[in-house]
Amino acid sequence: MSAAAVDKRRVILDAAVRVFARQGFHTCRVSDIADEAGVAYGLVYHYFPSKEAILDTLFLERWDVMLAAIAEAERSDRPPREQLRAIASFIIESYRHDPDLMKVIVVEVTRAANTFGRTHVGKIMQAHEAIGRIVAQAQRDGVFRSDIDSAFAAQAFYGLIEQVLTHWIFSGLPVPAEEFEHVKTEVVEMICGGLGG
């Protein structure tokens, strides 16, 4: 594909965002993706076969880039607290730095009870599952009390991250810089305190 190919892509997708993020994605059309985008609307179709390939696409480029993060995070030698400050840290940040691409990926796919949150359950659940053993890792040294279990520790990890997020994105206020710290803080605090590490 050309740089004048993957720019157009881009183009498209990044338009995707916000008429997703603005208007929701099953009340909008691909043409209010292509006049946002101020492209053709068969130029679209030429990139993406549908709406939900879109969707697709975004969720998994962002996905990828978190379990990669989650992956680095588990690798690394640090303590399990910092472990999980640091995934929990990603995914703030992530919405600190794009709000509309989070919001799609929340309402649309992670928290959506349809196509796309069944099609992509078994990548979700990537995430939690590396989570899962860095808290099964903590628990196996000593550090993490044994008998809460991991994988639902993961799961109250990440959807407390998730609630927060969601708080924020129906909340429709700015969120103050402070704020993304002390989440932060409080989220890892309240799991790894549960965890008795």
Second form
Protein chains: 2
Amino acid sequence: MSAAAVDKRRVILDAAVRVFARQGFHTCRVSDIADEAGVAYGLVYHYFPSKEAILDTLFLERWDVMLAAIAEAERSDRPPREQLRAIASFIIESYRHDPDLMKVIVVEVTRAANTFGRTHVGKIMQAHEAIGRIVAQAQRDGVFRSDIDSAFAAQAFYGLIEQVLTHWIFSGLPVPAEEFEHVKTEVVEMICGGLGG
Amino acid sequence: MSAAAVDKRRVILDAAVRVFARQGFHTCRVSDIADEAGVAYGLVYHYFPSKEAILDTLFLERWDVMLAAIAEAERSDRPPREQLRAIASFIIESYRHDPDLMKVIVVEVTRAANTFGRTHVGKIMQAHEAIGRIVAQAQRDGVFRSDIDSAFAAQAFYGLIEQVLTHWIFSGLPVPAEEFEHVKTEVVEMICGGLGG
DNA sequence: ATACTGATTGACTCGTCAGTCAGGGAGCAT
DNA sequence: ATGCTCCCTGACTGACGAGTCAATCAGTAT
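Okay, that is the form predicted alone; can I get the form predicted together with a further copy of the same chain now?
After this comes the whole thing, all chains and molecules, with the earlier chain placed first.
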């Protein structure tokens, strides 16, 4: 594949992110993506076998980077609380850096239990499992309480972050810089410290 | 509207729940609903103006019951921890009683930020707000810590329950009776107690 | 020059499905 | 009996959009 071809493929992927974020996967037409990318309709099918394959590519590209970041946190020998913070931080920074892409991934894949969620359960589970391992290790070390199932805790942790992203997505407003930092702390406080009572 | 007509309307709604749960809203055809209900295609349009209106009806019917249950918990003067437990319990019992309906509501509405989520944000927010008020009151009473935003805590609480439902939905397996009880406790423990560390 | 390869174009096909509509009963009043 | 009002039917239409394909263009090798 020539250099120009690599570029065009990228141009189409980037256009798809904007279109999926704006209109949603089901509502947009392939011609919308072609228009946004400034290429002919047919060229989309030169690079991708189907509309779905474009979304798959976008998801996998980003998710693999995230899995690497989680593995990195897991491998480090920092205290579990900081390992969790590193993961929360990575996901929130991903949103800060490219909110459209994160919107597409959350809305069209990880929260779409029927359509693409089904296709990618495996990949999604890998993230939950890695987080679960961090919690389980902390429980063995006596740093976290052991009467809460580690897989359950992982769900709560990842679910809370996704819930925050969803809230930002729904609001449609740009998120002030200090809120990103504040939320990182609040997520870890909530999961590790709880509300009390 | 005659008694027979009320029944047919109900038959169509119940059939729609099964079809939406099995195939998803976008993938199913209106004729699938008619077939499942054992009525003619056109009758669906006699009772509902559109396919979307069926989903709206299903969602609003159930959501209003849930809002009432949350209001009930809020009104009671039990300790906040038990108020939260009552809400968690209500949602989990809803799933136990009619998993298909809860699947449809979670998958097709509350987690569908683009399509029906958008339409019903208002209703969805009402639930979050009520939970937030319970937390805020507990914070004023000094029972919950005050350095976590009450709206954020409400997100975490509701988000965790929805995450658990999603997990059950994804698994496709019937949930053992004892797990329902166990999860109610775990949700409250997680949100109020945290993991420690 | 000629031939070959891959990139690019956009009009067209073809299946799908939400929603329409004209009509056929069933009950009930007058 | 006649008319009226719902309930109910399912064949049909019209729009829409994913994916195809035959043709053109650009670069590069021989």
